[in-house]
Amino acid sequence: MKKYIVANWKMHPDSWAEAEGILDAVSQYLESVPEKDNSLVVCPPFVFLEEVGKLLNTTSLGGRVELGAQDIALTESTALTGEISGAMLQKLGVRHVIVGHSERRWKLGESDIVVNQKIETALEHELTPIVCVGEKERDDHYKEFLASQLDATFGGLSADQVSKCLIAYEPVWAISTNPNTRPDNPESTLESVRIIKDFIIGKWKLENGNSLKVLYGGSVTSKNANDFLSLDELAGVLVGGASVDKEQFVEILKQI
């Protein structure tokens, strides 16, 4: 099964020798090891967008890495100061765009009508939204939170529309920078995976339930990546802190 690693560098690194050096890090890695069908997806800051498509473009990488933002404007039809729109990001030859993440949810305020505008956004502009869901605490009505939210998310959206999105499961409780977080298990992760996806092909019809797409995102590193990529009903692992660390990057490529 094809497995996506999404890279979100969020609001790192410092300067662009950094970035460079990821990267760096990551080619001489895929030069070594024969080509796989497999995706790989880094989202730089928007400082950055450029610059690592240009390494895209004129790198041995550029075959095996795709360009992906962090975030995208819900709307083109008004002036908004501090957005990047969507023709923007297609200009610079992003592919992909994280769309609803749990900081912006859960820090920023951002609600799911707002994320459900960036999705139709990201898709008039053929970009593959990377689309973050999941709950802030693991408690007994975890099941109809992600049922409500995934319905607002997702709403007013055709079977077509949302079969087009990756689905990043994001326990909000399991990430390292919640101050109450502990670690997600696979039991426990494939419980919920299931739950998005009955939903979501429950609702929208899907003929082809298994073209529907579920990523992992809760603090994935190289000691428990593989945890989550070995699961054959995860389609891979959306990778923040550790995708700007290259040495544990790589040790989490290694497990593709």
Given for the second form:
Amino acid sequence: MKKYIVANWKMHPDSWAEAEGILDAVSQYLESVPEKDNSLVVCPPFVFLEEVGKLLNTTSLGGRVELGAQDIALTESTALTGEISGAMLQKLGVRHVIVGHSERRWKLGESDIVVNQKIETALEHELTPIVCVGEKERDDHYKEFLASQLDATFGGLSADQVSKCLIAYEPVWAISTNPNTRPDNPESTLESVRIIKDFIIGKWKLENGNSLKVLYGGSVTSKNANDFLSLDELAGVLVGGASVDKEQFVEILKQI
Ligand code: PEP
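Write the structure block of the form predicted together with phosphoenolpyruvate (PEP) for the protein whose form predicted on its own appears above.
Shown next: the complete complex, the earlier chain at its head.
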């Protein structure tokens, strides 16, 4: 199965020189290995999006790395100060967009309704939404929480729209910057992946449910990446902190 590695750089690195350094390390590694049918997506902060796009167009990284954004404006037609529209992203060569990241949901108050609308806007611009879902706490009710979050996040979308999304299961407690963080373990990740797939396939009656792609994110490092990447039911990983550490990121890439 084709695997995805999605790098979410968040608000890093501090300078373009460092960003170039990460991409240079990725490029050197990719040039040293045969091309495989995997997808590597880099989602830099908006300020570096255009420059990363140019690098992808003009170097050997093109064709091996795809450009992703970390967010998208709710709609095209309204004046929305500070936001970046789907059309703007498209013009920069962006192919994927992270939607509903837990930091936006929980720290910035982004609701399921907003996430739902952003998925539609992304799809209208032929961008693949990487839709983040995941429980805040691992308590007795987390499975119900997950099902209701999926219901609200994807509610009203068609089966065709839902099947065009990548879903990133990111339990909030497992994100590396959160207090007392710990990565999920592969067995429990698989359980959540099955809940997600069963819910989506059942509710939208997806004919080709096996093609639904679910990634895992939360404290993935070079040490544990293979535990997740080797799971057949998981389509890949979304990597935050470790994706801006060039040595570590290249070690993760070696695992697919
Ligand atoms: C993220 O925030 O999307 C993420 C996966 O972060 P980290 O890998 O640092 O836990």
